[in-house]
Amino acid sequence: MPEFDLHCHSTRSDGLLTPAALVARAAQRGVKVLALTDHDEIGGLEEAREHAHRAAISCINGVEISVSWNDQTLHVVGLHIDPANAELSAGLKQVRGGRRHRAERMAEQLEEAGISGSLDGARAYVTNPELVGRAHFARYLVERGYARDVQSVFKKYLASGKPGYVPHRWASLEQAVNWIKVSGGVAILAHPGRYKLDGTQRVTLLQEFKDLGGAGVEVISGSHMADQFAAWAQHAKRFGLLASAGSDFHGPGESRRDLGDLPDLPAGCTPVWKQF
């Protein structure tokens, strides 16, 4: 299923490639339908669409919204959104404002842990000043030799309970789904296998998500291990949700899966692209 990739990031949030370079890489790798889903940001969509047209790729307007749910941070992908929608734009601006404060708090905590200059270091990797994120801090810490790669930095410094982790209240699940829906989009629960949920919490989340108007879940994700594909296919079928697939690509050498490096959906799934 390499022709579909419905989750990836550019330099407009925490990716390493510009929207134009991302589209070019997708085309080289055989992707035919691409969704750019930057974190809480839609500023790269016009550039992506322009270059996708030249590359004969269908480019879907997307976004990935940060959500706080039951003391956990989740992400909801919006596909086929209208970037001109005023309610969506205002909501995303609100979420981005919270990111600035979190970055300052992260730098303070890393300073207390003996790591100096992390905020300026992270900003050196940022092309959108409104979106200083954990990935930017991670790249700086790798540069300084605190870990061998970005994944190791997250485990050692930036995950929950670690020195640089700062809890934050993002959008509510209801807000995120509503912003996507009012903009004409389809709400997808991103990489659900990544969240620390017991059986009861998983059922509660999926039922609440569906009741709010959520349409699907990422069954295939660069954040999932192979054995999670079938499990989340079953959850999607149980709750009557569509199945999506995305690499969650951030850049060469940083992501588990490259653009389009995706297996077929498990049998019995209803692909979200049937709605397009």
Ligand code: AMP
Given for the second form:
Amino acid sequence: MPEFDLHCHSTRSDGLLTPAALVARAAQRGVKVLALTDHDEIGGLEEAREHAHRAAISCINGVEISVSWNDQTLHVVGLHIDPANAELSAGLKQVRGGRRHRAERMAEQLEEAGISGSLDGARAYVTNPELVGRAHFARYLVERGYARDVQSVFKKYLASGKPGYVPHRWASLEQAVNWIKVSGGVAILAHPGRYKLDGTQRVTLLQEFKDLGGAGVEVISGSHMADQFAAWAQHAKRFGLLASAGSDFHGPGESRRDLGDLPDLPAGCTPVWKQF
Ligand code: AMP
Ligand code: MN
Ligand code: MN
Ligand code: MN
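Next up, the form predicted in complex with this ligand. The previous block was the form predicted on its own.
Shown next: the complete complex, the earlier chain at its head.
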């Protein structure tokens, strides 16, 4: 359903477009229902909502929360959250708080790998001082010619196990799901096909997520390969989870899929938007 795009990023986290520009682009590309889901941050939702109103599209309040689960980083998208909820805001603030120190450590490790000045370099790309992330480092490394694009920088320097990777303790899965639920939202496991999970771990994760009150998984994601759509549709069905769809768009020329550039959900999925 290209009319629904329930995962994207603005300059409030590591996206390249302001919430206003993002909404305008979505509307122009035929998106009817957009969720802005910045990393650990809801500060862009008001601007998005205002501009969605003007562009005559619907805007769903969203967020993408960073989670540590069994030595892995997972992302949980919250949809239809209430940005005014104090518990959610406090939780997100706490998650954001660790990013500064992490960035300093990333820069130290990159220095050891022979790359100097990456903290200042990354900061030049940061648009929200509380939200420095790997994407900002990636842009600096591309600028300096360490790799040809953001994708390759991650493979070489920033992915787990690479020289610039710093293990970090994010929210627990339980905290993330609870913050989303307590603020009236539905919790969606983001781009599940991206995690390194064997069959047993996948079942454990989906069961645990479901037991905690998780509502759905992203079946269609800009981070998924086409063959993962059907597989995750099956997993969702098996666990009685709803199916969501989102481009995970970060910016023109940087993301694999543009806003609304999404195939329909596979047959047999129950779309999360049935709930809205
Ligand atoms: P962080 O929350 O700082 O760990 O950064 C996570 C973000 O890094 C993701 O939301 C993407 O924007 C970006 N990212 C992670 N892995 C990759 C990858 N393999 N290729 C391109 N971007 C990536
Ligand atoms: Mn990102
Ligand atoms: Mn993500
Ligand atoms: Mn994302």
